[in-house]
Structure formats: structure tokens, C-alpha cells
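The chain that follows stands alone, in the form predicted alone, written as C-alpha cells.
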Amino acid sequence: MSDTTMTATTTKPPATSTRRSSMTGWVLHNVVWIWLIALVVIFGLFNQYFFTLFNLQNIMVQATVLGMIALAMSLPLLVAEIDLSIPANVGFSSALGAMANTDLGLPFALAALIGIGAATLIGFFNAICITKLKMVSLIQTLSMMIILQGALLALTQGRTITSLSPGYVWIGQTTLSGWPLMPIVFVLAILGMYVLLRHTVLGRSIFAVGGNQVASNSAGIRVDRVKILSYTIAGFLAGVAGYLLASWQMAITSNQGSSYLLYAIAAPIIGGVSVFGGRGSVIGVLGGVLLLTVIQVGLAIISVPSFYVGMIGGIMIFIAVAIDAVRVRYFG
């Protein structure tokens, strides 16, 4: 008995380790906000315009159209896929709807629910393609990007289509009392999506089947049904983040959306967002968007160029990724 008590006593791992361990897990969960905080203290130090209320504001209006389609591809990831024609979506949908209105002549409502529905039967589309005949999400959803890409270059012919009626871009220019409108959107898709995922058995599905999917099969839950509304419901916020990128530039153009590619990846990955599906949050995924947000805003402020952003996005993915692998293999 007392061997047996001093071998317990031998292996129990020290307290200062554990607090240690703890407070490294802490980190890692939390390590978005601890950068956001530290660039914006720095790009404060380096220029004080960065504090201004006008900063602030510009901040709140890039985050909205970014977030959206952050919310729209943390979907897929969630159930362990992947969803790369959602800034296609975003083009191809904001266009669709900007022509409804400035070449067919349908009311703004109208025009703009067509360019939504559009990408929302895009998102279903993919879903069905990746569920019913088994393709690759990865391949599917790349290719289904050329297709709108092309389909973009199709409808607008090249040109930049820029008479949109006022009520189509009223969501994008109104401001109350010098505060801009849009970022409701934002609020509202966030609240919107953070009590569809911890309180509604989809959302608790979403979590299982990505976490699982033989064992959610298993239990009941029908993990098709399942990634076949995952997809929709990215396909509407797509569409959505396109209505509103078009009446914030109040301009369509050939290439509409596909800037967003690389940061509609990082900003869930970064928020905690895991590549292998099954873990994250709506909080998470705003503290990635408001990090690249600041990222391009404060570089822009202090003049560095604008070739070196993508690169510093792309550092951004890969730090990214390698926490997020630390994460799921130490601390779960």
C-alpha cells in the first residue's frame, strides 16, 4: 500500500506546471484578442489618426462586408469542409441583384432578393453536390469559383456598373448622427448566428457532425441534412455580404469579391475556427475579422505598401493554422 501511494505521489505533476499548462492553454484560446489589442496599441503609437472617431468608423464599415463572409464560410468549416466559392458568390450575387435593378428596372427590395436568393440556391447546390454525389468539397467548391468568376466577367461584360438607384445603396451611405448604418447588418447576422449555433439542435449538430461524423451518424443525426443547410445558410449570408458590398461601393465590377478570398479564409481560422471541424465561435470569428480589418487599415495608415498585405495575410494563415494545431493536440 505505501509503495503504491508513493508511485501516486511520485507521477502527480507539479502545481506550478499545471498553472502553467493552464495559463498556455489560456493564450492560445484567447490569442486573437491579445494581438488585436497589441497592433492596435501599436499602429496608435506609430500615427494618432488611428484613434480618431473617422478610423474607428471606416473599422466598423470594412469589418461588416468581411464578417459577413467570414460568418458565411465558418459554416463549412465547422462540419469539416470547406466552401472556397464564397467570395465568387459574394460577385456573382451582388451583380445579379445590381443589374435586377439598374437594367431590368425592379424595385431595389426586389432586385436586391434575387441577388440573395441567387447565392443562397448556390450554397444549396454545393451542399447537394458535396452530400448526394460525394465530390470533394475542396475540388468542388474550387471550381464552382471559376464558374461564377466567369459567369461575373459574363454578365457585366468587363464594364463597372455604377448607376444603382439610391434605394439600392441606402444601406450602405445612411449614417445616424454621423454613425454608419451597415454595421447593424453585422450585429445582427452575429447575434443571429450565435444563437442558431449554441442554442438550436442545428447548431449543436453543426458542432457534432464536424466534431464526428461517423458517430453523429450513429447517434441519430442526419449529417446530410445537416452540411445541405450549413451550405444554404453560407450561401444567404454570401448573398447578403453582397447586397451590402454593392451598396457600399455603389459600383459592381468584373472582379467583384474576389479580394476577399484570403481573408475570408484567415478570419475563422484566426478566431479558433478549427480546419478539422467541430470547434469555434461567433466570438471567435469577430476577433478575426476586427484583427485583419485593423491589420489593412493600420497598415494603410502608416503607408506601408499595399503589395505587402497579402503577404502579411498570408503569414497571418499559416501562424494561424500551426496555433490552431497546438491547440487541438495539447489542450483540446
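In this text, rigid core is short for the largest set of C-alphas that superpose within 1.5 Å between two forms. The structure presented is a predicted model; accordingly, all values stated were derived computationally and were not measured. Residue numbers count along the first chain shown, from 1. First, how it differs from the form predicted in complex with the partner chain.
Put the two forms on the same core and the Cα of F54 is off by less than 2 Å between these two forms.
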Second form
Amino acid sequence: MSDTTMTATTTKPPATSTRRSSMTGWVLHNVVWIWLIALVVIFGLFNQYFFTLFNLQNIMVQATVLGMIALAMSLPLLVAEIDLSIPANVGFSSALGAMANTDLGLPFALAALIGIGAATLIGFFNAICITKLKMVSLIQTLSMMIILQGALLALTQGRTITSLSPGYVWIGQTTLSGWPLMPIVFVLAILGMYVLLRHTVLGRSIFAVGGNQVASNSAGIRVDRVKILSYTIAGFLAGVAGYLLASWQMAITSNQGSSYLLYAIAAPIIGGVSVFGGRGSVIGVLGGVLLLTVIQVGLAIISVPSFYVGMIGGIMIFIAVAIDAVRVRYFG
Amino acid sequence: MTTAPTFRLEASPAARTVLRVENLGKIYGGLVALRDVDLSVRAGTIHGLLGENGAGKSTLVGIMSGQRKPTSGTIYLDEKPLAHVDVQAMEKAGVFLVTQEPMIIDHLSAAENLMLGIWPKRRFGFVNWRKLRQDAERMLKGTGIAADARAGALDAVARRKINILRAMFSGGKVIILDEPTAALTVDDRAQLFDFMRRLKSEGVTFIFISHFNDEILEICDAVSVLRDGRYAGGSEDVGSLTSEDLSELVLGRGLVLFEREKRQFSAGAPAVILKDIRSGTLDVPSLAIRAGEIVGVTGLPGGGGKELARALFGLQRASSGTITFVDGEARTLPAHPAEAFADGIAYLSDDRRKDGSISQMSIAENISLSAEVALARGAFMNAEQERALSQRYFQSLGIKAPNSEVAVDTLSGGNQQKVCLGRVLATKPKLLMLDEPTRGIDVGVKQDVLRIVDELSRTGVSVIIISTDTDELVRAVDRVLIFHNGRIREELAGEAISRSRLRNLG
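Given the form predicted alone above, I would also like to look at the protein as it appears in the form predicted in complex with the partner chain.
All chains and molecules follow, beginning with the one already shown.
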């Protein structure tokens, strides 16, 4: 009896130490989700309303546009580049599609396609500048962002466009027995991105190019082509986000989309997409998007005075990023 | 009176231990990198550190220099145990690590690089440029490096010297050199060794990491050998050892050096015919390689061997040239590596750090990376076949790792090279070109690599090995082409391939 106790005590220390380290590893790897659950509980304790079905639906709708933009943002990040013009592209293409519908009187489907098509072309154009003209993506897309913000203002002449046709706003306004339809687009986009990154040659190439561009080229990957496709798909997703934004808000303002810039960069990074490229997952991006949305909605619901919302939200993002930095430091 | 004995002790520095480690252990995740290592280094000596890739040399010097934290064990400096070990503490104590990749900022001058971070300051934090220049000139005297030379224009040996001098000037007493001779020519190496001997006579202690027995025998006073993270043996008197003794310590068994059974090729049709290959200074009017032949290509850097391979692989634009395989028509050279792989041409770069594996991807993903396009069903990857392919090369190449899902950056240099080799072999090339395939990898893995290439050639693959390693050329190839100024200057075959002939390339 005493013998068995002896063995138990002598073997225990290494066992617990390895368990503890793998436990911390697990916690740090899933920090987005743990932080998300913790915040949901905290907000719920402050205000019971947070747990209602209506609020859940609200969070899903809110997360959709941010989510689409964050997915778009992840692609250039994964190939170790960046596209700062994506939120401006969302705003510009959103206005372009809506005005094709209201001012030119085109059918809503065609108008929406014009918006999405323009956004896709802008993504493609960015990629050509970066790959063929060897422009630095940070500066090239920054200038594109300013151009598109200006173009949006020129296009709308400062007006807010509201008279969108019922067909145009259908996707953003329809509910099925109380459940909004719009988040389905986000779910489809997540599934599509997951398949793209995990199961296609392009997806594998995206990670390879982001990890080591020179070695990828020597491994027979056409690096320029991979980057062009990444930016073009990102542009397409931005166009869809712009259409959804117009349809959901039923209005186009003269600074449409701009407010998403920092959140759209923060969400993928919080979700584990490396700013140096080659690392990241769709599930992580989803976590980042939900986390940011819950922070925004939660702070509104527990009626934090609006003067503090920005600051507290920023601190919460800061904590998430700090924990992630610790994870990268200890667990790669 | 009381100080006299102390003085006498210091007068014989060879007896004094300057750096000692005891029971040193390091665990990464679950992997044991070092286990109970005891080692002591005497002041004013050059102490060799020898071992295969992955034996724990880099981990050990990483801990000694404070860059990595030991899991267990103690470090003693001048026989005093150190409570806190980090880079600042170790540098303050005079222990400096000079890494394999010299930390040099290309657009600064030699003098500025020398004083990087230790700029002589004037009041208000301004740099005292005059003093900087004077100090730098004093330090550089006799090294053949001009103080105002742009660092980017300096050769490899000068860059390493600058790093060593910088360590010394920062108060370095013990300077750890991590494979300082990698990528150096024979002359450069001799120059570096003279430089080290000079500094040793001024009282500097060196810890010198190398893969090469002859280097250890040439320059070291003492040697310690690591094997699988343990201290495998060593000697305070290197003069009493032979190269065989060292190899036996490194590998733990008598080393069998690979020797290819040289093949005679009949006058039949060659498997690969190259015609009019021109690219920059490269000019190869005609070259034929037989099926199963291993052709060694050598010469001075820039002579044309590497350029030929890169042009054939589509990494360097060629102004003219065709390649004909035995069963096909003459084709123009590929414009991109993707086309080269599709044509059955594969190339492995010598720059393993920049142009090797994708370090954050797994072994399996790296192995299948170049072959996946051929396996894919449309846009989708063929996961099953890819896994089978990766698994096959993971096993047949004997890659040392828990499994093939491990990220490549956790592997040692030699095993990373095997992963890269697996990647190009997985494309089933007809013409395989390897650029310095064994440089910087240890003697055990080197034999593995040469053996793998030999076996591959027996299946009919034509191989080109670009190498400056005379030993490798003598033992592993059927024919040697010596390049000079972009042209094939000389061709050696069979018995004519000799060390003495190849050493003298200039």
C-alpha cells in the first residue's frame, strides 16, 4: 500500500508539469474563443437582455459585414502583403452598385453585379501594381484607399442615397420566421474560404508564398499568379460586403465602409493570422470577428456611456492581441 | 605578499577554466535537445565543438550566450555560478556569440558596422564620428579591411572578421563562432584561422563550431563532441587525435564513407542533350548526359555551373538554348520552375535559408509541394495521394522527426535538406540538379544524401551535382566539368578525377 503511494508521489511531478504546459498551450491557442465566452458571460451578467434570441440574431447580422471584410483582409495578409484599400473598396463599390440601381434604374441584380464586379477589378488592379510594377503593397493600397474614399465622395456628391429598390435591399432585410437571412452569406463565405485554403492547390500555394516567397518560386509555384488571385478574391469579397452593407443599412453615406478599416485588420490578427504571412485559419478569423462584434454590441447593451465605448473596446482588443503575442512567443 | 600566489595562478592562463557548464539540459516541447552536458573551456584556447546536425551544438551555444534558457543545469564563469542568464548578462561577462549569418548592415561602412551599438558618444547622445573612425581603423589594422568600405561589398571572410572584432571590442573574452567557415573558400579559411590565432595570442578564448574534422585538428587546442544531445567525449589535447577518432566520437561508430561505383557509359544515345545554352556570360554550345550518369560541375564562384543549372530550371533568363530528352523533341528552356518540373527538370538551391523549405509548413506539406500540381484533381488537392507520397519520402530518406506533421523549422539543417531533397524527388525528375547538396550538413547525413542520389541514378535519372567539395566530387560522380568564365574549360572522367587536380581550380 505504502509502496504504491510512493510510486504515485514520485511520478506525479513530471506528469503535472507536462499537463500544465500542454494546458497553458491549449488555453493560449484557443484564447480567442475563451475570451469570447468570457465576455459573453460578463456582458450577460451585466444585462440579461444579452442572452436573448433577438440579441443573438443582432450579433450575427452585425458580424456579417465585418466578417466578409475580415475574410477579404486575410487573403493579402496570408501571402505576406496587405490591402488597406479593402474597406474603401467596400464603400465605393457599395455606392456604385446602389447608384446603378437608383440613378440609372438598372435591375437590382445587374446593379449589384456592377458593384461587385468593380470591387473585384479594383482588387485585381492592386495586385497587378504590386506584382508586375513591384509597388510596395502598404503604400500602393494606402493610396488606393485615399483614391476610393475620394471617388465615393465625388460619386455621392456628399449626399446620402436612400431610395434603394426593394429587390436591392431584400437580402439585408428579409427574415425567415424571425431569423435574418443575411448571415447565411457569411456562413457560405466561411465555408468557401475554408475549402479554398484547406483543399485547393491555390490555398496551399497561398500559405507557401506567405511563408517563403523565394522558396515557393523555386518549388514551382507561380508566386505572382497566387498573389493576383488572392487580391482579386479579396476584392470580390469586398464587393459582396459592400452590397450587403447597402442592403442592410438601406442607405449609402459619403463615408461608407471607412469605419471598418481598423476592425477589419484587427479581427484576422486577433484570430491568429500572421502579419508576416503564411499562418492563419478561417476559424480563427471567425473567432476574431465574433469577438470584436460581441465587444461592440455588449458595450452598447450594458449602456456604457458612448464616450467610453471606443476606449474600452480598444483595451479589450489590446488584451486579446497581448495574449496572442505571449502565445506566439512560447508556442510559435 | 598575499597577492603573490594569485598572481602566479593567473600567469598560467592555460590552466584556468573560464567557462564551464554542469548538468545542462534543454527540453523543447517534449523533445530533449540537451541532456546532462558537462563541459569546461580553458582561458586562451580555441575549443572545438563538434557534432552532427541536431546533436545539440546550436542549443548549447545558444544557452552559453544567454539567448536560450536552459531547462536544468548551471553555467559557471570563472568558476562562479551565474544566477541569471540572458544575453545582456552574458555579454557583460564577456561571452559573445557570432552567428552563422553575419549580422552586417550592408549599406553601412565597415567602421560603422564594427561599432554598431557601441558608437562612441559625445554629449547629448551625438555620435563621435572621429573617434569612431580612429577606433575602427586601429581595430582593422592588419585585417586587410578598409574602414570606409561599404559592408555590402565585403566578402564572406571580411564580414565574419568584422563580427568577431565587434565582439572583441565590446569586451568579449569568450567568443563563440557558430560554423564560421561555412561558405568560405580554402584561402579565406586559412585567412580566418590566422586571424583567430592572432586574437588567441592576445588572450581571447574561442569556442569554434564546425562539421569538419580537419578544421578542428588544424586550429583547436581542445575539443568536445556532442551526440544526440549528450556529451559524447572530448580531449584537452587535440594533437593526440586523428580524424578517424573524431568521426567515431561524432557518429558513435566507425564511419563508412560513401564511395560510388564509377560507371562506364557506352557510346549509345544520351538521355539529355543541351544545345547552345547562353545566359549572361554562360556559353555552353553542347553537353550530353547519359541516363543514370552523375555529372559533377565545379569551378570558381560565378564560373558558370550554378548559372547553367538556374538557366535550365527557369530561374535565370536564357538568351538561347534547347534541351532534348531521349524520348522527345528539342524544347526551349523553361521560363519558370513550374514548367521545368512539368518537363522533368528539377533543381535544389544551395541557399537553404532563403531558398529551401517553407519553414512553418509541415514536413509532409513541404515534400508534396512541388508534386501537388501534377497530383491535383482540377483545382483540388489529392489529399490521399499526397499523404502517401510524403510518407514514402519521409521514410525512405530517413528524416529524423517524430512524424511527418511536424513543422520543418523544428528540424536540424541536415534533416531540412532531406525534406527539400524529398520535395524535388517527389516530382519524378529525369534530370536532377543539386547545388552544393551537402554543404554545411554533417558527415553522417552527407553520406545518406550521396547514397540516395546514387540509388536514384541507378533508376536511370541523370544527375548534375554542383559542388566545390573536392572530396564529394572524387567519391560520388562519374565525370567532372570544370567551368571557367561561363565555359566548360576542362572535362575529367574516371581515374582522372583526383583531389589534387580539383583543388587547383584558379
